[in-house]
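In structure tokens, the next block holds one chain alone, the form predicted alone.
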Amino acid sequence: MAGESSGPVVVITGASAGIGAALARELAGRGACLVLIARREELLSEMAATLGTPVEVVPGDVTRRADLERVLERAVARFGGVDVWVNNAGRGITRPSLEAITPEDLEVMIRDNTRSALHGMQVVLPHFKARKQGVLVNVSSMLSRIPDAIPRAAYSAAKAALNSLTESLRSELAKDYPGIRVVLVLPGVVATDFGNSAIGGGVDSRTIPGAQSVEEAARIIADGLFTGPVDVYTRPGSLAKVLGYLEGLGRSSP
């Protein structure tokens, strides 16, 4: 492992709040060195100051590839390399129906949830390939597997596209780069400000009954970085729900 300590060097995008910030806190407690990027510089810096671990703060916008290239440059300069890259940044949208989704809505969802992660993948892959190892993590959503929240249809579609890119990359790397692990994270409803931050507003995720705590989601993601299934469902029973949904699609209509 590279870095100022014996722990891994981990890049986390969208790290100023929500799952990104919780994952930073979780990994700091496990001795990781962190490189954190988000647009909200003040909030990011305040959070980073509480971590008690070596941290490089890089304010930036993940929809701009140049900002992610700068993240990698800063990580290499400070810590000597990157062991784990987490594409976590994303954004939701609320529209009442499929007919209400505009082309611009879909473009924004692809930009914020799919293209931003593609930039991250393309930036760090040469680094991982040169080292013949690394962990690439894409944070998706259960809605990409079971798109049953109608107001989130455009978001679900963008995350489903991210799933496909992730799975394609696994296949691409499997033969020549088996040391590069590609992880897809599929949270359900997590108690963050995701709903409030969605385009068009939405239900505050923290008020939804049964919402998973962000600390629990972060712990499960951290547990799955290096071992276990490459599809990480943060809630028990989620995989069974997905399999049941797919089985239902294959049944004949009554």
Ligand SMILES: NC(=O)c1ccc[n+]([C@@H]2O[C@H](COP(=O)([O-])OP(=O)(O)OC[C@H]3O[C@@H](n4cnc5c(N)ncnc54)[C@H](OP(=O)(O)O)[C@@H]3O)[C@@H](O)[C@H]2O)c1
Contents of the next structure:
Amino acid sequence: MAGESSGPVVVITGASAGIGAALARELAGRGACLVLIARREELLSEMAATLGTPVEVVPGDVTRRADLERVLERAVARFGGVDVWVNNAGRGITRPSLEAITPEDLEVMIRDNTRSALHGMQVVLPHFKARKQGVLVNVSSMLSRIPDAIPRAAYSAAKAALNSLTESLRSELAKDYPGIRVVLVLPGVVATDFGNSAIGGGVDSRTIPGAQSVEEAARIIADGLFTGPVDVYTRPGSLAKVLGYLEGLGRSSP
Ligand SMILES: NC(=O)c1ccc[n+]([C@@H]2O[C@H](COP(=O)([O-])OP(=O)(O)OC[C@H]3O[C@@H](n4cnc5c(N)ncnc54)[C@H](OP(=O)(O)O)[C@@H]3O)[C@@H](O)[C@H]2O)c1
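Since the structure above is the form predicted alone, I would like to see how the form predicted in complex with the ligand looks, so please show that one next.
Below is the whole assembly, all chains and molecules, this chain first.
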């Protein structure tokens, strides 16, 4: 906990826009102290200035492990430690078919969605282990469970790899570190810049019918940080969809 406030200290990556910024606003309203990282320094600083909570802004790139080490150092120096670490930064891609995916595309998807979160996990885990507690959150996607958006195939694969790392970590920690909670967040379509920022362009997520508001997604993520299921689906009905999908696979024959 922080000296400046009684709330938890929460690190959020990719906090300059979208889900990360909305989560920062939501948690600021709940009394958290925040440590925020993204590449667009001005945008991040402007957003942070509106939060009304103790906040440390650390401009940086999550694909560089050293930048995340700096985040931890700044969090410890300012607030004495980290209670929650959210690996939220990520990026999509639009390619018309599997054959159109280049090796570089796949590498970039893994770099931005999987390796970046691995860096975050590896940086904060020794800190959490020393304290025997902490909440680690990886923001994945429904597409990791049901990869039914053809243009996003490389992205879905990278997020599925993130799920696998997350679930392996849970198994690894279960016996000796039961106080470390590992949360996987699985949003459906959320109205952010995600579609516009995708490599290869594509549909603006905000124009997709039924896109979830970023405020609602952030509220549900915040509600799931400390209690409830470790897989957090941001939309009602998503878990049932996943179970139905898996059941269909189990029953399908060639
Ligand atoms: N929106 C959706 O429909 C949706 C659905 C499922 C899952 N998700 C996941 O939710 C997470 C957030 O996405 P979003 O919808 O909020 O997207 P967004 O609006 O495009 O925001 C992405 C955020 O990540 C940051 N970021 C990207 N690459 C970064 C890097 N290398 N280093 C540091 N920061 C980086 C961006 O900041 P800078 O550009 O300033 O660095 C920005 O703050 C992602 O992991 C995404 O895959 C989104």
